[in-house]
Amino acid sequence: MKKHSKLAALALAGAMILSLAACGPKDEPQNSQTPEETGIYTPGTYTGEAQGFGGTVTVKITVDANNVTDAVVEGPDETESIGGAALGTLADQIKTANGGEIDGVGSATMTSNAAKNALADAIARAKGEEVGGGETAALKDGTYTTKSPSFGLLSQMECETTIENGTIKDVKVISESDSATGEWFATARDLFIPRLIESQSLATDAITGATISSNAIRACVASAIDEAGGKSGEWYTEVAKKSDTVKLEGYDVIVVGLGGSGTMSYCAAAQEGATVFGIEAAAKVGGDASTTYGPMALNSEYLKNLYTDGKDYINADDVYKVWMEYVESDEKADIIAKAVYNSGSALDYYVENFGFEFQGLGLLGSFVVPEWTQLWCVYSADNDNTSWNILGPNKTFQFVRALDIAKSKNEKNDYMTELTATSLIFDGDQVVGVNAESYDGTKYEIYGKSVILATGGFIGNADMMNQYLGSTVNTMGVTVNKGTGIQMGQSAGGATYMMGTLPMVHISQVKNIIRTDDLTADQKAILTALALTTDQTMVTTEGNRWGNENQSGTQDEGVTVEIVYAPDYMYYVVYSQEDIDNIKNNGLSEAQASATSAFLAQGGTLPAAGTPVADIEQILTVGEQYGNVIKGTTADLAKAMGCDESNLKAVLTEDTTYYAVACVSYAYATVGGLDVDVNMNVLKEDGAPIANLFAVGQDSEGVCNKDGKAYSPWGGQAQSWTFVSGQIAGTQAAKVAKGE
């Protein structure tokens, strides 16, 4: 698979820019001037930089004596669908403006303003003027209401920012839909706002795990500063970091990562009487487990009592047999047996000892084996099981409660959030602890007798994604999972296993979800339907046909389920101009009118089949602006896709304008990880266990899977692995630490 563009990050923001002084030196002049010549600029190439949404936006201009002859705008860390998509337009505007003000791109306010400030710096350099310095513009006191697109699918974030005596006095989020899209918003509200007010700087670090919500708040405040008569770019003052080192010693078990598997490991180790310290990079615990519905649990006593009058509800032997056939090897048969036969008892263990609850929808059936009608279960939500978001019940409170119970078992037990593990500590070849760094810059050396790696795989690490899976992939969970645990295990001599297992994909959707008001909710739903329908021609990123045609010449239903096997984990649904004209005049087909995404629907209602869609061209135009639609001839499509046009021409045979709508997979996590044995000990290349090093969850789930295949897709299996592997690793790590 070839590498496709960087993941869609989700949100853009309002004006919040800092002109950074003096990037690289100007190039050698392109033309020389004689003393008699006069002009505005000294000919040459000049560069300016400013802070955009995701990182630095760079503007490089080439000038002669009086004109801007070329311009390049770069922002590699900008959100691909928003700021990234605007970069080319901004460069064109700069060339047209010839040194004057540019309009910017309305859908990419923050990137646009960064480009404007960077351009101003570059122009100043071309004129020989000093860049940077000067006094901060005065602010007018008042309360300013501003909006910004954020993580929420349903609406933009709205904030009230109070300016008093030239300072940011207060910030309140007065409306948002982020909390309807996941459980991370509260960490941004509760942590980022007070830190920003304390620092009086828009350069305040976003909250790990809630970056988009943090940036939306930042954007609202930046807009308020501008409305108050200031220049938000002047408010990016450096926030001081600490430089001290704290040493923590005497622990039996250190758990690196407190998502689902890390929480379970921490609890099991504490239950065995070990002293435990937990490290979590994000600002809250639960990780990707807080974005799932629940775990597979075969014949749990707890669930039998709830739903089946104490009777077994599934044949575990059948599950084991199918699983072994799926992986096509008995190399890890003992571990897969644990995954199957311990799934119910592990759930019972955490219900009994740490207060976990499962109700909601009751027992659910398998995604792929119809006979398994009762296979997995759903977490109970908070507020008497009434609090849900689009990804399932709100359940973080259960992980917090479990950790508090575990922590109370020994006064030394503790854990920290916003603390990122960086490396293992060795004494010779022996693992003796973990190095970590807090969000505030404080470094920690934490020493213990056993270490459990539970960092959630590597979906947030583009280099590892490309190395092992050939491409990055859009995500629906947190991207704090950067492969740290796997890399730490490798540093100790640990081997990996089935790193080529395909990502944990459950959802298909347009490539870049539109969170602005550029389209209405209903228009967004239509764009989604165009991407998800199965009755149109589909092509891969390589230009080849995707899916199978049935005898009627249309695509088979359900082909989108197989998207994880497509090159780059995506394909394009292609419409001819005649198809679009037909939708405009005669409406969506039955298949198109029923094509909706289970979780990531963009918030609207589809018209009934046969209802004319008069605004289809507007929908496609906005889709094109956001990188969801490619319009043009087969040559245009091939260039945009980076494929051989002859491949496309073999599929798209008409001489017409085409519209290729991207359909992209969204993944929770990766699957391949460290090689482990039945005790969750990390194994070396020769198969020998590293006695005091363990790996759980997505840091080791490859042992239950196979390269080149989707992860075992029964339903709730990955979440079940957090319970099973966590209980085993926590118990074993405690025993090793205590010499048992």
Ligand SMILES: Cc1cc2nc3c(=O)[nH]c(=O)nc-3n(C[C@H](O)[C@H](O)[C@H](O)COP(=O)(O)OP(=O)(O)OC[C@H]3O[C@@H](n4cnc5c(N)ncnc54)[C@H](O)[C@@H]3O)c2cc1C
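Residue numbers count along the first chain shown, from 1. No experiment lies behind these values; they were computed from the predicted model shown. For the two forms, the rigid core is made up of the largest set of C-alpha atoms that agree within 1.5 Å on superposition. Compared with the form predicted together with the ligand:
- When the rigid core is held fixed, the Cα atom of Gly44 travels 2 angstroms or more between these two forms.
- Remark: with the core as the superposition reference, the CA shift of Asp92 between these two forms reaches 2 Å or more.
- With the core superposed, Val72 shows a C-alpha displacement of at least 2 Å between these two forms.
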Second form
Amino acid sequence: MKKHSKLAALALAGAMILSLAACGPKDEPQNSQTPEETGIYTPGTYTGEAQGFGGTVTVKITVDANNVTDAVVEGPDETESIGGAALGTLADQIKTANGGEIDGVGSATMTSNAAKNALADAIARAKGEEVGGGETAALKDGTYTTKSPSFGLLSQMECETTIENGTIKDVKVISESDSATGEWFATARDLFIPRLIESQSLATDAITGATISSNAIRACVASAIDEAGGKSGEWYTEVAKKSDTVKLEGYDVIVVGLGGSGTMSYCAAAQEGATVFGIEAAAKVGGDASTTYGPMALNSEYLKNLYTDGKDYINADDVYKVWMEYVESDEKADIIAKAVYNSGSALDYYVENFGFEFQGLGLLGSFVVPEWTQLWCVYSADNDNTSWNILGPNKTFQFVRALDIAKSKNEKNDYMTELTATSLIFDGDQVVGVNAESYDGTKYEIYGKSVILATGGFIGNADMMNQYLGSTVNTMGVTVNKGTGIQMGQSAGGATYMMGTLPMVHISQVKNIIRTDDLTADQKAILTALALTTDQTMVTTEGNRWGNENQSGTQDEGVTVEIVYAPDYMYYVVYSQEDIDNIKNNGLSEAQASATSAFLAQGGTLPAAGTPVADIEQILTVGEQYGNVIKGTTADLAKAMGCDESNLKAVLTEDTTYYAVACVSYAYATVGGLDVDVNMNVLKEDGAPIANLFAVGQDSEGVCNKDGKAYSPWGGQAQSWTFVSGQIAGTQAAKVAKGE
Ligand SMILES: Cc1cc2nc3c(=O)[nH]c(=O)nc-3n(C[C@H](O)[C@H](O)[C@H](O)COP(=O)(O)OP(=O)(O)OC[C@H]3O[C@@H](n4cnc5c(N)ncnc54)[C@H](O)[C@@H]3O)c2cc1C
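Having seen the form predicted on its own, please provide the structure of the form predicted together with the ligand.
Whole complex next, starting from this chain.
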């Protein structure tokens, strides 16, 4: 996999923008002429800043005596497909308006409002006027209905904000499409809204784990303030944080991260009689594990009783053999044996002792070995006990219930959410505890005899992604997982293992999912089909041919599994002008008309093959605005893709306009992690175990995998590893703490 100079350059640019923002607005007049002498502005370059959707939006204008001659709008933290995509248009509007008001971009209200506020400050500076002074704009009482793109794929979030006596009195989310029952959305709604009302500040921190939903609520309220006649830019007063430090001492076991593997670790340690403290960064427990289908479980007694009259339902020896062939080494054979032969008993242990419930054996077959029809099962959900799809029914209650059972085993046992572990505490080179910080700013020093690292890998850490996997990847999971556990293990001298195992990808979609109304659902489905179809020419980000001969052939295997091998975890599906004209007049091909995204679909219906698509150009134009389509000659494509044109020319031989539609991987999590032994003890480079430090789940999943390969994709294996590794680590950590 190539190292990505393009991404490095973007990261550098981002860092530069951030450092600029950190320094605050700067007035940089080029000379000392006064406005009276020369015109309305003092010539020079001026900046203004305001809070956008994700962070600071900076407007930099260059003026001569009477005109705005240049404008740049930067917003490194804006959502790439919405606010980020609007930045260029906003800059153009500022130049055209030449000191007047700009319209903004309808699909990016929050970024547009920030640009308007930042522009006002920059203009004021250019005029030598006071910035930020004067009266705060008054608000008109009322209830305002406003919208913002959110996590939902089907429509935007809609809120009713009640303004009374110049304050935000109430906020209600009145519609929130397919994540309306999503647990992360509910967490944001229940926690963010009261905090925002209490602080009366749009600078209220997003809820950890539910950032997108929190920011969407924030955007709705900001629009309501603007509609009420106020200036939302004035509502970002700093929210005070605490600065005290709390010490918690005397624990046997500390578990860092209470997702899949952390919850099992906590339970197993408590079951062994240890006193346990759990640290969870997100506002709810369960992590990625609570959004999944479910675990692989080979010949679990519980499942056998439910489904196969007590009979074995899979040959576990076969699974072990295939797995050993996959890793091409017997270095971790003892661990892989546990992963195989303990998978059923770990599930049974959870069911018997901690009330977990599963179902659906055989609903999902193996991804790669068709004969393994009964391999994994799914979590039961609370709504009707038969639904198990992702991002919908509540499964977190199972994790909470298990933790509460474990907690009740000793009155000292406890756990906290919205508490982020930052580093290990050492006494000499001995691990003695964990430093953490609460959402309210309170620092915690938590002391314990054993520490279990369960922070779910590093998908949310761009630096680690670039370092170990050559590129970041679009995500379909918890980006709270920033590799903290792996870094904590490394700080204790721990080694890593198979960090180059490819991230967990089963989903492809367009690069920037369009969550606004700029296209209808049916139009979005067509854009998706153009990205996912396998019957067109495909090129990598390096401009080389991709697909067909690289792929296994079927839509599922070809696109959703093997895309992970493409550089940058993406490729382009390229259409010539003739292809597009053909779709316009004669419709989609059979392959295109059946190319849908199972998980990230947006509710649209594809036209039958052969039905003319009259609006194809409009679809492509909006796709282009959102960074999903590149249109132009091979030279234009090469420039936008950052590749060598000669590569493209070898594949795209016609002298025509091309449309390159990006098809991108969406990954659940990373796989490589800390090196561990069969007890889940973190190992040093020399192979020596660190006696009281353990790593589980994605933080040690590399031991079951192989650099450069897609992760062991039998089906449910990752979840299963959380159970197996968590049970072993919790039990061992308790024993070590008790000196057994
Ligand atoms: C949509 C989706 C579907 C999936 N489907 C399946 C499936 O069907 N079968 C399967 O086997 N696998 C599936 N997976 C993968 C599986 O969910 C993960 O491999 C598994 O959850 C990993 O467990 P974990 O404990 O390592 O991480 P997680 O369950 O993500 O838990 C990590 C926890 O650590 C917390 N954390 C992170 N940093 C810190 C910190 N600094 N301090 C404190 N806490 C921290 C996080 O908030 C999180 O709660 C799916 C994943 C996703 C996203």
